[in-house]
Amino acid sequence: MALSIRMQWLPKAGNRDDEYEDAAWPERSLTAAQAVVRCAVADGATESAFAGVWARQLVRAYGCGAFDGDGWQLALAREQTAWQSAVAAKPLPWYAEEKARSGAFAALLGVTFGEVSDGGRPWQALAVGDCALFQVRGVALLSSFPAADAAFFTSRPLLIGSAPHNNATLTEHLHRASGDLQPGDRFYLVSDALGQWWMHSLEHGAMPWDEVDGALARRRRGFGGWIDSLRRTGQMRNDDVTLLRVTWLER
């Protein structure tokens, strides 16, 4: 009854690995046999200060259950304090200090797979910003959250801020969804560049999950080479890319 989790990521073309500002939980590919499994992706806003640090904090907090139930606002406040402390401990030039005072921003999407019940596993998801999840059963797209079409992905999504004063409208922009996971289903959690490509592909009659699965199946630079090709041909904009594919292994 285990979940197979495949994690892949790539920085922007031309950037070093340490300039990657997305994040994922879990942080590596694995097989999860726990009764409750949490997965998350976050996309740090490049123009904000220490966005990668903030994105990593958010997915780790979600993965540890800090955002379960109604206590997410307290959990967020703790993460904001931790981010401020971590940044304050860094020696920064004056202009970086000014930028840091405005805080970091990131999109977050998390999904929790519950205990097996009546042959299925219930799932619950939350999202702020423009990361997305897609659930595929057989050859059909079963769920798309929170993206309904390619137009969902804009240049100005509302994001979670590391500074409390930047989150005045956060509650009304926090989206939730739920559903049922069956053996053989595939879940794809993606940051925005891959999500936008997915929806464009879907709107042109393709089945984007086939391309993703094919890239993951190739051994030598499969995923990275595929993303590079999409960027070169203009099918995907040049941005950090993160993917978690979650599969409930067949009995």
Second form
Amino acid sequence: MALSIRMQWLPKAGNRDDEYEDAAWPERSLTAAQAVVRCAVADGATESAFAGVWARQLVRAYGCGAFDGDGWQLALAREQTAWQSAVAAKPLPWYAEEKARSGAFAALLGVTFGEVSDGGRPWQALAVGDCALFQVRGVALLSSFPAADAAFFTSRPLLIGSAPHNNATLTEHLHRASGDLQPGDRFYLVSDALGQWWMHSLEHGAMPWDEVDGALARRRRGFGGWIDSLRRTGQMRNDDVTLLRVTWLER
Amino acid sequence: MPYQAEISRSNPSCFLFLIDQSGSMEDPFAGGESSRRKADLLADAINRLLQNLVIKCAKEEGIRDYFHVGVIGYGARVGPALGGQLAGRELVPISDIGNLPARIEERKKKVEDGAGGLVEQTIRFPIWFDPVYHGATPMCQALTLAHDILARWLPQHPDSFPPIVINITDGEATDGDPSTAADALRSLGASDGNVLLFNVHLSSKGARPIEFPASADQLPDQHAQLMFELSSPLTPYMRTVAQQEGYTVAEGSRGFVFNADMISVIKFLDIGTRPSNLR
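Moving on from the form predicted on its own, kindly provide the form predicted in complex with the partner chain as a structure.
The next block holds the full complex; its first chain is the one shown before.
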């Protein structure tokens, strides 16, 4: 009773692949047969430097279980130290030094699927910032976390800082949710541009998951072509895009 | 909706700074720092504006050219005021500004230590301008030159976020009423809206700072009132961010500050996600 995880990403139009500052865990599509499976999406903030590194650190830490339970603050402190070491490793010009002093910032959303119990799998999620999770059952959206509507997505969210002094109010901005995964359910973990499009689409009476699934199913110009067309027609903000779709493979 | 164009390397916007280098800038500033001259405050203001603009565009690999930048000085002469390798150039990519300051000083700064305290750190502080004060105040000429520069830039960037002109002055033009030249400058347009003209008024009058007023009622004299009248309204997005930053703004708030700085305007520009906990 494994989970099928499909991962897709695309940099902001006009940016190179190495300028992509989102991150996902797992880092590629795979089938996960473990009893406990962790998935995460992070989105490094454009106006901070070394944000891609920070986003990758956060999803990796979440994926390894470092943010489980009450230990997340200690895990975060370890990641902050590691980020500082990586950034301080080479001399920087004055402007990059100033950016490094401010620290990097990223949104993080992680979800942990627990062991099978009574035919379902319990899930628990945490989120800081504007990445989003959607659970679809049948033809209905069952859960949307932490975004309640399209207005949730602004260009100025509170994010996780790599510098401790920027995280004074982090605890009150850390949201948690939980639920139950049933066979046939689909989970979508997305960074903000796709999340905002999803909510807009929903608010106009559409079922955005059908469009996402359609794009993922196409063999030619699938996900990338679909995102390009949304950007070109002004339906989606030009930003890095990341998607994890999790489905439960029935035996 | 105007003023929503994406600012990117392939679609950059433009900042043009006009700096008053006239003899009257030698007079003392009255905004709470009476020992300093207005020219000192102006040099500080333009250096900090450029520094903040560079930092906004900086990433780990370098500076992304989201803006073209020019600095026009007006005093004994009117013309490009950048020095060193940038001397004589009207507009340069922001990466050139960041990589070619006149010099870099070391300054002490108290920064948060992450445990509720402060620690003193040595930081590198780039300098592009030193105080200059000589000659009359040909503001009309400066506004006209700004118009000419942007009239050449705009056809090459027709879909850009409209250029922003920031004029830093003590508000006492000596070559006539600047209203006509300012009107002409503000009437220049890109597909996303007209040029925005913002003014920073540094005064010798001991009046309290005023930021982004919606009317001229509280301003202390006719010079300040005129500079307010010349200023463009803040865009709706700028007003929203200004409110989030704690400013009191209203529908008609203008891009005008009196005895205050305008660093905040750089925060009001959207080049991508800016965390609300980034100070």
